[in-house]
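First, one chain by itself in C-alpha cells, the form predicted alone.
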Amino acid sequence: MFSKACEYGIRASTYIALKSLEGTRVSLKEIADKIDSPVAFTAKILQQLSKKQIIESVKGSLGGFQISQSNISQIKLAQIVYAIDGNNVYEGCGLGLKRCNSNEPCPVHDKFIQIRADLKEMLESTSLYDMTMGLEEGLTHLKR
C-alpha cells in the first residue's frame, strides 16, 4: 500500500524520534544503517521530510537529524505518508487498475473502501511517540 520511500520515511522518522527522545541527533549514515536503507535514497527521503517540517536537519560538526521532543507526540503517521506519497494510499484501485470506481468496480472495490477507512484512522491516530514505544525494549523492530 505504501511506496518503498514511504516505508523508509516512516521507519526513519520513528528512529529519529526515538533518538530525539534520548536528546541525540543522528547522522544520515546511522539512520540508513538502522532502517536498512541505501544512504542516497535515505537522503532524498529525509530531504522531503525536512521540507515538510516533520524532521529538522541541523548542519555542522554537531549536526544531524532530530525532531523536537514537543512535536514527537503531535506528528501523526498520516503526515509522513502525505509528505512522501500524497493521498495515493487513500485513492486508486486495490488491484492497481487504472479505472475503478463504484460504477465500474474491480472484484475487491467494496472491500477496499473499509480497508482504506481503517488505514486512514490508524495513520491519523498513531503518533511518532506511539511508534517509539517498544523499540528500546526490543519488543518492536525497524529492520530485520
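Rigid core: the largest C-alpha set superposing within 1.5 Å between the two forms. Positions refer to the first chain, counted from 1. Residues that one form lacks are left out of the comparison. All values reported here derive from a predicted model rather than from experimental measurement. What changes on going to the form predicted together with another copy of the chain:
- Put the two forms on the same core and the Cα of Gly94 is off by 2 Å or more between these two forms.
- Superposition on the rigid core leaves 91-112 as the sole run of at least three consecutive shared residues whose Cα positions differ by 2 Å or more between these two forms.
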Second form
Number of protein chains: 2
Amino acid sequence: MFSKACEYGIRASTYIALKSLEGTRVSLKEIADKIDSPVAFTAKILQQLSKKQIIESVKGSLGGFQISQSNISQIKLAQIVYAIDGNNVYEGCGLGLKRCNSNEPCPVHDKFIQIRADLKEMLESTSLYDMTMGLEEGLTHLKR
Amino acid sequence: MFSKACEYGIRASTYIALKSLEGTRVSLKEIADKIDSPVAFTAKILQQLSKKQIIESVKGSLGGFQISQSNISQIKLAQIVYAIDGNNVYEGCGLGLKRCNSNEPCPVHDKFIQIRADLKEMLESTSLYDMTMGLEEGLTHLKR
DNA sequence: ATTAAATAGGATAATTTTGTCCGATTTGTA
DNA sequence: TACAAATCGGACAAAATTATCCTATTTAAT
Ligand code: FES
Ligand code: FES
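Having seen the form predicted alone, the form predicted together with another copy of the chain:
Full assembly next; the chain just shown is listed first.
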C-alpha cells in the first residue's frame, strides 16, 4: 500500500507528536528505537518531512525533532503520505495504466476509485493527534 | 497497491479471458502487445499463473495461453493477486508492523481493515468474465 | 526428418527501493 | 575555547523488483 519510507514516516511523526504533546523533543535515535526502524534510513525520511515543514528539526547538542502543539491536530496523514510517496496513492490506476482516467477507464476503475476515495478520506481526516490517542494507554502500538 | 508483476498478471489474464471467450488461444507476444507490457517479464508471470492453474499454457507451434470457458467466470481477481503478490495485500499492517493484529493494533488498524476488507471483497467478487465486459465495446481498456 | 513457432526456464542485467557510513555542521555546556 | 551531542547531506552498499537474453523443449506442418 505505502512504501517502507512512508510507513516509517507515519510512525515516526506519530511518535514525535506524542512526545511533543508531553512537551519534549526527541532524538533520531530514540525515534528509531521506539518505532523499530533503521536509524540512518529514518534520518533521511525525517529530513524530507522537515523540509516539507511537517515536522521541525533542531540541530545541535540538545537538538532533535518536534511538532508544534498547534500543528499536531492540524497535520493529517495525507500530508505525510503525499510528502513521501507523492500522489500516486491517490491518482494511480489500480491496474497500472499510465494514469487513472475515467474517459478511458480500466476494467476495475469504478470499483477502484471508490476504495481509493475511502482511503483518501481516511488519510485526510486522521490527524497526528488522532494517531497518538491510545498510544500511552497501550491500546495502540508503533512497533511489535 | 499491487506490484507491477501483479498488474501485468491481471491485465494479461483479462486479455486471455477475452480471447478465450471468442474461442481463440493467444500467444505471449500478442498478449504483451495488447496489454503494453514487457514480453519476457510477462512470460515469467504467465508461467506463475500457469503453474497455479489459473491459466493454461500450450507448448509448441500453435501454442499459447488460454482459459477454459467454464473457468472464466469462476476465476476471481483475488486468486491472481494471491498467486503473484501473496497475502500481504490482505494481511499486512498498513503501517508496516510485523503483522496486522487486532490484539496489538497500530493506530490506523480499525480504519485500515475496513478499507482492506472492501478491497478484498472487490477482488473476491470480480471474475475474469466481469473484467472482459466492456472491453470489446471500448468502454474499458487494458492499455493506454 | 526438418523446420518453424511457440512456451519453459536459467542466468544475467538494470532499476528502484531500502539501508549504511562518514565527514561537515550546528549548538549547548563546561 | 574545547568538547560532546545532535542533525545534515553526500556517497556508497545491499536487497528487492523489474526487465532482458539465450538455450532447451515441445509441437504442428511440410
Ligand atoms: S483507470 Fe484503472 S483505476 Fe482508474
Ligand atoms: S495492525 Fe496495523 S493495520 Fe492492523
